[in-house]
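The form predicted alone is given below as one chain in structure tokens.
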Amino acid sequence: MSALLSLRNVWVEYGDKIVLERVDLDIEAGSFVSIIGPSGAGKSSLLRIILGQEVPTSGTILLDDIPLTPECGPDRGVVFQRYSVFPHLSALGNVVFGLECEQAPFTARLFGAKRRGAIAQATEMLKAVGLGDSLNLYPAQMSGGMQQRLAIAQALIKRPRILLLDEPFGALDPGIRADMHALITQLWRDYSLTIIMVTHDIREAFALGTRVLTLDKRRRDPHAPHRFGATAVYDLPLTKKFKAEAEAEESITLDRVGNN
């Protein structure tokens, strides 16, 4: 069976600096990939070229065999670490718009039937991540953690087929970050998504991905260390077993946490 998402030989340049290089990945569909490396591996320009957001310097990403267009497609959403909803609408008028944007591209906005259906919708989505009798609120009326869960909702009304997620839990209390951990990992499994996710938290990774990579440089040059780019250095396909016990290890973090 062929990947979802296959990247062959993808580099990516900034000028003369080199940020990526001889990229291969195969991501097959249904899985939930932790990307993790220290700061400036390129982990983020990985997340933009598969959003369609940059185009690699060279090299193929191909989706179903197909070819990626450099645009950001329906197909994949994205929840980045700051809070991306619009300040000026309530929670059901940032979901509802994306489906504004979609059916009615031009003037983003439906009538009749059809806002009925888009209200619908953005309903049901706003309710399956817990935001059910939180409609009416506008962002700055909602904690860090009800903002996130408006941001995956946005992401998720399209039915993208990829979830990308950058640092999304990184600003938030460990509380809420387990809550969050939670409702991704009910969300995968209920609308059967293939995510990709950036994190600084090792930990974080393990608990939540079946597999992880680590994005670093394989060789360097301490005389022009941007004649080198990351790549992946380590992938680890994850067991059910050592998955259990990731997740064992947070919960008695968290709730040493929660005790102090």
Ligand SMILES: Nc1ncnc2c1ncn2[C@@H]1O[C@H](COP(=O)(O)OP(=O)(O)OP(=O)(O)O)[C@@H](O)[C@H]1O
Given for the second form:
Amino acid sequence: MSALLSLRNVWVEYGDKIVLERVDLDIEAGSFVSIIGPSGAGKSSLLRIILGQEVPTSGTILLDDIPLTPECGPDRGVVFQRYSVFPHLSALGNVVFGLECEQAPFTARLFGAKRRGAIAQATEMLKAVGLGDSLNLYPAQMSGGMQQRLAIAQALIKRPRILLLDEPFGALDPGIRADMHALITQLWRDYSLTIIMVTHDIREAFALGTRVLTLDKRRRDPHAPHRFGATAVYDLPLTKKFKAEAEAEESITLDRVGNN
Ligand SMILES: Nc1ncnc2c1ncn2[C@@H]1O[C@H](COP(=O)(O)OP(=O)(O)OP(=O)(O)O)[C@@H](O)[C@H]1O
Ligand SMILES: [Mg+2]
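Having displayed the form predicted alone, please output the structure of the form predicted together with the ligand.
Then the entire complex follows, led off by the chain already shown.
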């Protein structure tokens, strides 16, 4: 079986700065890939090119064996750490808007039965993320956790197959984060999603992922730090047993990742 998403010799450069080099990846449908790595390693850049927001400098990205078109297709949804939602729209308005853009790309407005259908779908999605009682709240009236639930609903309403998450829980309190972990795991199963999540939290990466990918530079030039890019230096599939051990441990070091 071929992979859902394949990156072949992908490079991302900004001017003379090489951010990602020689990235080769195959991501299977249904996997939950956690991506970790130092700040500036190019994790967000990688998500942007998978989303289709940016085109790699060279290399190919295949979705179902077909080269990615340079646009954000409905098969990929994204949630950022913050500011994914529109402040001037209610929760329901934010989610309906996603459907309006898709179904009426020129006017972004639906009317009559179509609008009623969109509202029903959006309401269902908001219930699925735990915001069934908050349909008419505006983002400013919501906690950080609720805003992220809304951002997830907004991303999922178009029924993407791949959900891209860029440090989605990084700004949340630990207790709220645990609730969000339960939610995202549930949605991943219920909607048969493939998830690619960037996180700075190694425990989170191991707890949620079926695979943990570390992006970093293999080589460095101390006199010209921009000359070499980062790539996947560790790529660890996680078995259930390994996950249980990792969760029980106080700290997980990258050494441990490399040795397994
Ligand atoms: N549009 C751009 N133009 C120029 N340089 C850029 C651009 N976007 C990103 N970069 C540079 O590419 C490098 C990687 O950035 P990126 O945001 O992908 O890193 P990251 O791994 O997500 O970091 P963080 O963990 O801090 O979010 C950085 O050095 C950044 O300055
Ligand atoms: Mg980033």
